[in-house]
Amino acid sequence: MHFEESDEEKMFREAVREFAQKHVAPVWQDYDKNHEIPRDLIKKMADMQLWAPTVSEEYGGAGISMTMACIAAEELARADLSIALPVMYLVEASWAFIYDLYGTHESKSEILPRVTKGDLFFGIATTEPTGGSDLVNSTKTVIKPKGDGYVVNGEKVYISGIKETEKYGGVYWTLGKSDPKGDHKAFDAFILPLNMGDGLHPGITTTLFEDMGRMGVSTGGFNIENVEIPKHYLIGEHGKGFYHAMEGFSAARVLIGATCLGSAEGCFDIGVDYVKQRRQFNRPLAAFEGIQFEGGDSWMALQADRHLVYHAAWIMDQHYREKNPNYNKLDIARYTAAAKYKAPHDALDVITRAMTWHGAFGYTKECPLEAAYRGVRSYTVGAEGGAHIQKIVMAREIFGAENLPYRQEKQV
């Protein structure tokens, strides 16, 4: 076993940390209040090849590994405790990666160079009003052939980057069914161009929701009414969209784990510094055994999450980059589900302890920890699959797919 980062990874971490502490840390509380990440910050990230960095060099990306993508997510979240910027980063880094794997050369040449330059937001839109995790039964969006392309009708909700896309431009990796009553084999994945830089696509109408956290990035939804797309916007093979989406969820989940890890680490450091300085009963808070035990619990959780997240990323790299036959997509799904479940829940515990150490101040908007609490909470609720879905994914690989609860119900 080898637990040390390579020289390349160490240099990359140092470069991202320097960038994040210089350009992100001083401004994140401002955009948490005004609800908009500065465009010049995104452009600076693009100049550093940190915007969709997993995209191949052919299309303007850096072609970095998933391990390095996690390093960037962790360091960005250490700097932006609210995780708004890391959320935008991880969406681009994960779903643009899957698009790069399966999209047509024609569509990638048109879209990805604009994404990696920070000119287009690249988002993910699979959730619908009737449900999120149950894609097979809840997806009502329909994609049908029309002429030399397709026509799409449907609705998507709880989608990141709607305001940014409407204002500056963006496209979405999304799903529809060729047969509304079909099963998982009826899904097609495709690029939906909401705004290619010249305004919303005809047939697209948007709405915005107000989240409790991650205020720097918007959340909303959009209606799709008779939107026509070219044939080359299809991602992968016809009928394989569901499977490609599962790969995208895995990529996003490991980056979510790294993001929550980074925010929790930043909060833990702030908490430790505070209890060393704050004095009560003629001694530092750090000298109280109750604080020390909680600190040990937090440190242990962070170490466990670090190993789990980076092990999951390593497995992804073994499969996609090294073509190691010992690791397949089901292995990836299990480990990334574990990372997506454990890291956010542990992070919430770590942040809560650090807030408690701060006393009444920890419950104010002046304390940076409350923004971290609001942001990380989103990933214990849902996003890229709810908490219980992660347990179902893990259980599927432990007990066998034949024992999944919903398959048992069908048999009865």
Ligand SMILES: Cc1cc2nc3c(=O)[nH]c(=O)nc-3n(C[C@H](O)[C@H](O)[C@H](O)COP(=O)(O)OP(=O)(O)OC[C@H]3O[C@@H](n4cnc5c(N)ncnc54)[C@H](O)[C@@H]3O)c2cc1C
Given for the second form:
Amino acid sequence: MHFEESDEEKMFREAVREFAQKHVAPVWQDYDKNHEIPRDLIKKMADMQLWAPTVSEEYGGAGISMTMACIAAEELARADLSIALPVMYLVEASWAFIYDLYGTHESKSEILPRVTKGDLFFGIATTEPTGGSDLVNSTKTVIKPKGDGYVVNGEKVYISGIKETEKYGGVYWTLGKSDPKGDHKAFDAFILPLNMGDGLHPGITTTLFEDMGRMGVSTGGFNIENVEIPKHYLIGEHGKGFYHAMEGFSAARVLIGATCLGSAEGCFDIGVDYVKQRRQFNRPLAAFEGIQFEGGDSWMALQADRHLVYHAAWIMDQHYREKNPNYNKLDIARYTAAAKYKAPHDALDVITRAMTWHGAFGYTKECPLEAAYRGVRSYTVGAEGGAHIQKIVMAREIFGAENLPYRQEKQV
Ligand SMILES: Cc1cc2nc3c(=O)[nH]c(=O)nc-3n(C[C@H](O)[C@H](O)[C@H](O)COP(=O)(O)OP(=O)(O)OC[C@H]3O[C@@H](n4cnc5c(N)ncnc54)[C@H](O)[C@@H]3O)c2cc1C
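Since the structure above is the form predicted on its own, I would like to see how the form predicted in complex with the ligand looks, so please show that one next.
Once more the chain from above appears, this time first in line as the rest of the complex follows.
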């Protein structure tokens, strides 16, 4: 066992921290109010090879490990407590990574260099009006062969990055069924070109939702009407889309853990500084045991989450990079689900304590902590899979797939 970052990882963390503290920390509260991350900030990140950095060098990425990708997510969220920029970062670092594994060379050559330059957003679209948890029964989007390619019809909702895609360009990793009545083997994953930089595709109409947090990145939805895509936009094998998407969720989930950890660490530091300075009853608040015990609770939670997140990232690296046969995709799913569940929930506790330490000021918009609270809450509500679903993923490994409730229903 080795609990220390390698020299390369330490240097990388240092470089990202310096960048994030210099370029992200001073502006995030502005984009939390203006609801748009400045384009030049994204371009600066791309110049540093920090945009979709997990993509291989062949397609313009830096080919970094999931551990390093998590380090970057953590440092970005320490700087942008609202987690808007880290959300955009992590969606690309996870889904473009899995696309790089299974996409065709032809489509990757066209799309990924533009993604890693920060010119095209690479999003994920699985959730539909009928639900996001039970994709097998909820997915109504249909992909059918037509000519040399496919035609797609359907609707996706609660999708991150819609406004940005409409304005600047973006493609989505999308899930559809080749047979509407089929099970998980009827899914295809494919690239849906919402806006290749020349305006919204004529078959796409979008809507926007107003979220409570992470205001710098938009959430919306889109209708897909007879959108034709070329054959090479299919991601992976026909009928394997569901499985590939599960790998994408795992990658996103570990990065979400790192993001929520980073935001909570940033808030914890602010809280500790505050209680050391703020005096009540003739002494600093930090001198009261009531505050100290809460500080210990927060610190413990952060350490536990740090281990969970980086262990899950390490397992992913063992599987994808080291080809270590001791770790398979089910291990990855279980550990990343744990990181996705625990880090956001603990982060909310840590942030809540730090807000409370600030008294009334902690409840104002002047105090940066409320934006962190609003942002992190998105990952306990549902983004990249609801909280209960993470427990179902873990339970599948604990009790066996045969005891999954939805399989039971089929049995009785
Ligand atoms: C801010 C934000 C951004 C998002 N961005 C994207 C995106 O970019 N792309 C995308 O595809 N989706 C996105 N989503 C959607 C997200 O993936 C879904 O919200 C999530 O999958 C849950 O789906 P749902 O909201 O339809 O809730 P439902 O599936 O209707 O579930 C409702 C509640 O019931 C719980 N539940 C479901 N099944 C069970 C069960 N068997 N046992 C116990 N509890 C259960 C769920 O955990 C949830 O709490 C985003 C969501 C948010 C909040």
